[in-house]
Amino acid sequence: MQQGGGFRYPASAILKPAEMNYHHAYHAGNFADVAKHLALVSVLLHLRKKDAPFAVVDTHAGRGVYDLTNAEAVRTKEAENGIARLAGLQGGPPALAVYLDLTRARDAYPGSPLIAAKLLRPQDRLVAVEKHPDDAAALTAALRPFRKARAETADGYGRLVALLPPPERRAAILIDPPYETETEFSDTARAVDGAIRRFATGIYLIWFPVKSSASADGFCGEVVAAGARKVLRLDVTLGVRSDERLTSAGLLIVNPPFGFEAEMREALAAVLPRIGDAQADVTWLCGGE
């Protein structure tokens, strides 16, 4: 880690604000989406087959909705490469079918709270966090209809440790920065040491870019240390590597449910070859089914 651990990240493996703004409606429906709300969907799933409540953590929750026709997705492009081109596909494990029922809507696309709080039963809750203020005020708008969804304006990285352990003791929690800082990689790092520590039995979604091999490992080698007995990485790469544009993306899985590897390699294995020249690599860092 850069600050208080010896893991030094590269320059290259921060996301410049050329190659990522914070806002997501830049990306929202992309390739790296497409994989992210796909895993989040196979666990939610998951834990749905048990009556007993669970709840959902997402630490840095966005807006909730993106409006694919605005300036932003129209200048990037990117929704083009990603979610448009899934228009029309069929079958495929449960989690891909629930996924393409809720992004079904051409001109919109749910980020990972909406996702989230649809797929909540009664029983459940959903605690979103979003620190940018017009980012909040959208996420809350867009979560008012759900009764047990709950935005909060706030640093996800701070609160994430006080919502833990859910009372529930059942829960999915996604960690999904922006990764626009130097020190975004370690502060992800120590924050899921933290939230181990408070509770090694959730179930922890943790995106991160890969504009580096070496930064990529690194930080997938201190999830690991931080104590998790179960790490499962997913890699998307979108045709060759690029230094001006996100072209692959990583997510680790901790804690994943059983027949989770399975459903994900299915999954992929439907979609990727519909969005162009994609591979995934699906890797058990440690433990394994």
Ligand SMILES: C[S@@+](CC[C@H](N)C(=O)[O-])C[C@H]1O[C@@H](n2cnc3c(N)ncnc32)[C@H](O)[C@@H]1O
Contents of the next structure:
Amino acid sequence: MQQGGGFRYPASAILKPAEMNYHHAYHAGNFADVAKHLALVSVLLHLRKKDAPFAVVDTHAGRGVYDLTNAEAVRTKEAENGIARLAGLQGGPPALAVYLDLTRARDAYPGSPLIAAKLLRPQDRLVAVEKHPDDAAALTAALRPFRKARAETADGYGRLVALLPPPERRAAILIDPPYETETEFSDTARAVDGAIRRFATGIYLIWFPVKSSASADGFCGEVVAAGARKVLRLDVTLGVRSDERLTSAGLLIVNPPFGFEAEMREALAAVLPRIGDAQADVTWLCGGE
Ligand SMILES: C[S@@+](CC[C@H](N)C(=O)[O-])C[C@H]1O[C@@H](n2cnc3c(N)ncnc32)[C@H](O)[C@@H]1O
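To test you: the structure above is the form predicted alone. What is the structure of the form predicted in complex with the named molecule?
Full assembly next; the chain just shown is listed first.
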């Protein structure tokens, strides 16, 4: 419904823990995780180029670490079409080399907060938010060894507003919801809008599923309308379509660092032939290098 030049979204259907059915343990290390985590590594390596401190905010953090040999991962076999295909891969741009180095152990695949925690320097910090109590407890344990990483059991959208702008004025913000409800595209677009208003220069990585082109394109349009100056869209699609599992996933990168696009193209050119019939589409939605 149009309102005063913008859209009014339906009231956010924030789930109670009892209604939260998504568990990333079934999907960890799949093709979408590989692309998202590579992008996160690329952004963090960029932020590390300057001595000035940076913050990382991970609004939907998950458990932090996943055993790909356990029942959930074995049941879906999603990692078999993702990280498992990259065994023995060498070379490529720095982000790929670092990602491969961080993900060697099959019984301890790092989720986004653990990847970030491992790439922090003493002057940097991470706030990782997870709403599901069980996953939040696992996250707290996974981040315990990292002095500059903090796990919070909370609603990631609510915390995003409170955490921005970060005092460091340099930050990567990962927004990676499960898209369990019909309103989650609009909830996420609204959260991004509020975040960009508070902190326009942050580097935002926003993950989304591409189950319908219309919904995905509409969502991307909303993010661009939030006033972001530079937005890159990166989709990875598996050739074999399936109604049962996700075969196409997107990532919006708001304010990607200079060189990010080239690094991701190079990394994905090395990775995707291993995964099989997979392709990447990289498009500037606004701005560019
Ligand atoms: C796709 S998973 C996150 C994966 C993680 N970012 C990674 O890359 O390793 C989404 C997570 O968001 C959590 N979640 C769902 N709604 C949430 C909310 N409103 N606030 C914070 N976390 C939420 C789910 O329990 C789930 O663990």
